[in-house]
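Only one chain is shown below, in structure tokens, and it's the form predicted on its own.
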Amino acid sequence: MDREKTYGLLLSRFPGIIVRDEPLSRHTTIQIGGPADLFCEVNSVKTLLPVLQSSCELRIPAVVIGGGSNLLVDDKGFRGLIVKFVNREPLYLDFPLLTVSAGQTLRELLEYTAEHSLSGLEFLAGIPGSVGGAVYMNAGAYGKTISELVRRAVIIGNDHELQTVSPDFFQFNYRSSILHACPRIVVSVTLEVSRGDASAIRKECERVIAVRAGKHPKPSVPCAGSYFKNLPPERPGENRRAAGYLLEQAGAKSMKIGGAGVYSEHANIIINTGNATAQDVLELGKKMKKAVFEKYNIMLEEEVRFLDAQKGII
């Protein structure tokens, strides 16, 4: 059965949620992507499910995404369909585990965790995203990651039916998961919370956005954050090199290409400055890459996943 057939089947399917040539510049923090053949926002598990189960049967290629930060789309779009999860199903607390929704942003996680008076996720403050995503990149900041809170979590397998995984199962590394290499979809997590003081928590959450926002972007500025991962220490019980200084030294706030720039504030993240490609940001990821390495003979390595047409996610 050829595409258009297939496509046919699926939209037949599901009258009214899945939409044709959706541009992915409109669900990525960065603001670049070309249009997905299909696209569908799904807020619970019961549509999402089925949806993934239909496009497995009719062999038409599915991404699942969530707040699009950290997340380069291809300029040509998505050959098949992209499906974002935006689950609003209510946290539930058995303090100390609190489960969320991967759809959940972190930004509401907090607010949540503030208002109940929760501890230890003060570290996530200001990092846009999902609760997914930050699973799916163990997402950090300040020597802390969201891999030391997690407890448990419920993901769709390779059989489109739901399993309960251990923390062991995701092999988080720095910025990365077994989910990398492995796809699965993250439903909800699992993470473990202490008591504090509501007034304290909040105070500490506007101290992290602060320190943040004297580096990066404003929240209108377009950019996926940080574009390549920090260096493993240089001896043990030390922190890790940020690949920002390295990327200054080697001259990368002055470069640019096309409508994507270095951001002045911040070597490491490239911002669409207007009009950007993917291909432009592509090119100077490349560039800057190539000036540390002629600098250093230290080879970075991208933080920032992209989403390929015809292969996925690389």
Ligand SMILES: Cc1cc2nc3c(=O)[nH]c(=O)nc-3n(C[C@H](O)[C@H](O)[C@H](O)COP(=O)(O)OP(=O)(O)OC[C@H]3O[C@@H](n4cnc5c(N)ncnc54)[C@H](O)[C@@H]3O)c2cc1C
The other form holds:
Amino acid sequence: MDREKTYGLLLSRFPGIIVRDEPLSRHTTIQIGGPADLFCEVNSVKTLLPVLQSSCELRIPAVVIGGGSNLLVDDKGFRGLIVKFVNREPLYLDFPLLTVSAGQTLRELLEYTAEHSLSGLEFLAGIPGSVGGAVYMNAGAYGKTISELVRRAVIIGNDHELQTVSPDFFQFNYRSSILHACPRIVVSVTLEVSRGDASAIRKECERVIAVRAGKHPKPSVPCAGSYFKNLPPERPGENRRAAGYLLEQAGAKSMKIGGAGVYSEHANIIINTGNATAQDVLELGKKMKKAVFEKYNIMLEEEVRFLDAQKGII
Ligand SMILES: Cc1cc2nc3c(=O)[nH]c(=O)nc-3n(C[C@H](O)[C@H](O)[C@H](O)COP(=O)(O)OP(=O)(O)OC[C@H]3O[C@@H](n4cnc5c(N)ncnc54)[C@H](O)[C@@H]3O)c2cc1C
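Write the structure block of the form predicted together with the ligand for the protein whose form predicted on its own appears above.
To see the whole picture, the full complex is given below, headed by that same chain.
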């Protein structure tokens, strides 16, 4: 069956839910990305499952995204279906375990924990995106990662059944999980929290956000966070080496290609200065990587995930 026919079939099965030719620049924080042939925003597992099942049956490639805060999308968009998971089912607390939908934003999660005097997640304050994206990326800051709190999760298995998995399943690593090599959709996550004082929790979140504000561009400046991963510690017990420091020493701060430029306050952040294309960002990333390699003989590794129009996330 040709592509247009299968698209037509999927659209007819989910009228009013799946749309055509949605610009993905609207769904990424760096505001770059061509159109997805098919796109839907899904706010329940009840819709997510049949949508993914149907796209699989019709052999239409599908990719699930969250807040698009760690994504660079191809200028050609995506030949298939993009599902934006924005499920905001109520959180469920069975202390010390807190279960949250993967479509919930980290921000909403932190609002809930502060309101209910639950501590342990404050280091995530200010990180954009969804809980699902945070698990996929093993997001974190200040030496802590979400993986330390994950006690179990519900994912969509190979046969489109819901499956509960333990933290071992994810093979968490620095800004990585098994989901990079073996994509599965995270539906919900159960985190272990501790009791705390609501005002102290809020204060700590505010402190973390204030520290971040000194380093990151304002929320109105389009970017995707750190472009490259930090490097492993030189000696056991030491902190990771900041890729931003090496980039700065290698002269990255003055680099710019087309509409993509390096943020003046942080050499590991690429910003969209207006009309940047994904190609501009990719070329700038290459130039930054080359400069560090030539100065330090170190090959940086991209943290931002690239969504290729044909191959999906690579
Ligand atoms: C200003 C700024 C600051 C940032 N600071 C930090 C930081 O301090 N620390 C940090 O770790 N990151 C940081 N980031 C990066 C980003 O916010 C995190 O990686 C975040 O966790 C990504 O979540 P998301 O929902 O936006 O994922 P997306 O960008 O939407 O997707 C990222 C990947 O996750 C996959 N994915 C998304 N949802 C699911 C799901 N439900 N199931 C399976 N896979 C899924 C996608 O397919 C994609 O491959 C920053 C980004 C910005 C813009």
